[in-house]
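First, one chain by itself in structure tokens, the form predicted on its own.
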Amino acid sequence: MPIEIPKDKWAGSIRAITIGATSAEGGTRSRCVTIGGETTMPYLHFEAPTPNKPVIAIEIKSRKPEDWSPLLMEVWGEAMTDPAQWAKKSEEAGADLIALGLTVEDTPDDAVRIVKSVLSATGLPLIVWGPGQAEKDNEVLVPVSEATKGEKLVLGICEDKNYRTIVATAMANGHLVQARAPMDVNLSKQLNILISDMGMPKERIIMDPTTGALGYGIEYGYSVMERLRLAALQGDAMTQYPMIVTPGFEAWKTKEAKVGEGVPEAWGDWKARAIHWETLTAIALVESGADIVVLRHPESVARVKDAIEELITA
């Protein structure tokens, strides 16, 4: 006799959010990107399938950082001083969205000139970020939500310290959310409460729950992705959203990936070492039920995509 497979049934779902509108919708997008509308736990195709796979950013900078690692300022060139060149080069690198991080040198003027040109330099639908400090974040992300109003951006970081203006204005603007707390179910779930109470649709906003990179919190932060995605199953509104992680960012600030020299021969070929960490930060990010994942360095597209697309046909 045939073994039957055990299937739970769920009372919950994700949501499914649309980021980014083609010219019939209000944008100028020339596609968008839809997340979410899981039914069940990340790839358990005999339960149910997974209606939208997940997606990929890149990261860029409206300003050339100065504290990247130089693989990735080798891999990029005179593209980092452009933030349309760069944001083209990601498309061409396959990116299936531009994460746009501003700086605090910049002016609203700036804000909205850089974010506009990046716009206009590929059709893929954007991520705008604040500098991370509450009162620039405010002060930029606000012109920028009423320069591109109608474009369904996601604009953050929104914390429990700094997440009124920026919800705000998303709102008068069409925009979406990214709502980020510090690796915690309850404090996710609280600021989603918060954020819907201002009147934010939930069909706009999208979860970041924090994560570590591979050896450095990444199990802590699995298990708490983990267990936002079992509540929201189990039926917890507040907790149904689909998530976000920045797996780019937490990777090359880690020592194996930002040190080439002076570091133990065992660790083998830097440039190597450093996409790996990326890498494989990323795959268990999707594994643990990520809808976007944040990367820097074009290699690590490439690889974490095919690793993306053997778990959906599997």
Given for the second form:
Amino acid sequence: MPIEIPKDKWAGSIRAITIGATSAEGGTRSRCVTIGGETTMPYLHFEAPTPNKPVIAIEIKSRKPEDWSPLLMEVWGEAMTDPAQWAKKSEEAGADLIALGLTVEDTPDDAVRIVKSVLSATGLPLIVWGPGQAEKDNEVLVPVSEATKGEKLVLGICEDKNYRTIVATAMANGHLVQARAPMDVNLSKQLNILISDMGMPKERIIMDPTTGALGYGIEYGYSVMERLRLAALQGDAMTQYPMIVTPGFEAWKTKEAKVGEGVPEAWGDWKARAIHWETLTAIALVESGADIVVLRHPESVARVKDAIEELITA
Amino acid sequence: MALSGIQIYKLLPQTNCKECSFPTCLAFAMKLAAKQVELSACPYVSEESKKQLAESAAPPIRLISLRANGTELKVGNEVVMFRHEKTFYNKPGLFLRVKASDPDLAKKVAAADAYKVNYVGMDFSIDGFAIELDGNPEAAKTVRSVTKRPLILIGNDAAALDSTLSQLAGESTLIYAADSSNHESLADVAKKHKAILAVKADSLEALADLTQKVQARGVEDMVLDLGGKNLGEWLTRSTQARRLALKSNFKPLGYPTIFFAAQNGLDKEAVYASQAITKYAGFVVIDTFAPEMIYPLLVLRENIYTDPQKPIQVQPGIYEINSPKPDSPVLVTTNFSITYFAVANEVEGSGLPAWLVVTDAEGMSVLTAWAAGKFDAERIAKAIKGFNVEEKVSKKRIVLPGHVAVLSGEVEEELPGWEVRVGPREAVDLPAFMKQVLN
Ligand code: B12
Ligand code: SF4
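Coords for the form predicted in complex with the partner chain, given the form predicted on its own:
Starting with the chain above, the whole complex follows.
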């Protein structure tokens, strides 16, 4: 029996955005990463091809993070004390991008030195996050931005309380920004408007809708992403940005991933569970429209990468 | 698909007699379309109209119910593509596949049957077993001796299925699967035993042909295996089948689906199962009984199937943990289930006694509630007074979550005579804090 498959016809599409610049484009990256450009809900190839596949960033820190799970300590080992080496190992583990988190201990000089060392250790495009305190963020991100002019880094994290300085320096130095709003379609739009109103070109904004881990709020993040994508396809210009989410950060905060002892027997093997926690959080977000997932464990990276290949080559 | 008010109006007597208590038949039709009244309120509807209205009211994805002795699992009856449009209703059943010929069959099934895990106060377990009928005619009996959960029988030998179903009298079992070569004999077996029949084909067209043939042979309850070589292809088919059912009211594909998570290898099993859970599967069959995989899958399923309109909450009040005494500490938190259980489980696990005051924060987490103005000094003070905490304790001292340290000054003002302490940010660190700082 012939069947007519109902197809959605959309007026809008997601903007395609490129991160990183090669020497031809004024940077030093060996390759760039392009995300976005979608014209359908995720991976519905019967409506239109997915022009750019979602990519994986591996999260590293400027200093060895003492509060990370021992499972992450075990897998990254000594590399954690040297961001350049950590970045190199991340590239080997299959990362498409590196997400480098600076810490409150970093002076502006430290920050610049560390970012440069990471840039020379790997050819991958780079995301750089401030320590997450408004004043500190501005203090380290501005010199980093200036010292890496033209590299097309992603600078973050811009939130409603603190975006002006980061956006201004990114604009002046040819970088992109990560715009984070707390799991709300309207707040995301609002922040994107504020950032564009400053004059930031639209192809240099990546939207971070905020997410929660499996069991700790993922249901909200999952649906907010679907709603943002639907709004964008319906033609709402201020939601037509690719999305970045941080399932690694969220999943490794949970007790299920962090703690190996004194937990219910029904939770099973610690290491396998922790990796499932991160992987499943990431897969759900990929299904709901993530363009960049930031992960921590190499095994999760391998599994999510494999899943993305299957989704893209259907 | 549901009819519009105008379409319903055309099926009514159109006499405006008002006996239904509405001024016109059209007004009544509008209310019917909005599902705010029952058709029986009009005494004059013809039999033919009743039939048509009943058909249009049938769910676009058929409700399928698997039953065993005393246990039941319902899937299907879904109405939306995206959970925010309403909600997803019936969680996909999670089944473990076992082989009839496995010498350890009883042991394996018993272990998986006993599996139980608690997530924010709810006990989760797997839903049933899928027995591959590869010999051993006694397998169903063996399995039934150790579990009461519903079953799926995997096999294409009609005689073997028939005899196994005879051992499961009174149950409602799923047979997997009829294809173009055996659908007649399997449909007959399904019909005889009132079983549900899974149907498989490698295209939606072929599948639709097959379900109609099976239906013509007298089987109403079906489940679809959509085929598909990998995640992407299955996502496409699953989306298309769901759309056809919901948007085109295409009955031949208006059934729940079944998905085998280990079809492309055990290393992909968890990822395959998670896509199936998020993207519309009715039954998910796994091959590995591994708590470290089953627990996250059950949590994912719960998250995707919670009603996005209302967060899971606990009753505000004062909770006693580990039999607190008057000098035990008083901890304050919100009534979001995840928050409450994060704190309660931590304290309970430590063996330390405490009073846990759960404020009415409209089901929000500590920081969300704080940001939304639902967890402030006033509300905290109201809870302490309202739940008569003062009468229960000898030491007037409360502990706030570390994330809302900024509230401590205001809380002191609202609660004169109480000492206010700021606890750690994360509940994991509470036991150490209680031992070292509170004494
Ligand atoms: C899911 C979520 C939501 C969901 C709501 C979920 C819910 N039912 O609460 C939704 C999407 C609806 C939401 C909405 C909003 N959110 Co919100 N949301 C989150 C998110 C992602 C996770 C929250 C969560 O569930 N955490 C898990 C629970 C278990 O954590 P918890 O309650 O804090 O409990 C832990 C600790 O506090 C501690 N603890 C708890 N009780 C106690 C007691 C004691 C004594 C001690 C010692 C410890 C302790 O133990 C627990 C485990 O460690 C966070 C960001 C994040 N990733 O954390 C933002 C976040 C909380 N939201 C935020 C905001 C701003 C909002 C909004 C105001 C945005 C808006 N204007 O729409 C709204 C407010 C709601 C409204 N107006 O209706 C901000 C708050 C910022 C701030 N610091 O003020 C956050 C931090 C995001 C951000 N970075 O901006 N949100
Ligand atoms: S009772 Fe029936 S016929 Fe009479 S007005 Fe109502 S709908 Fe029309």
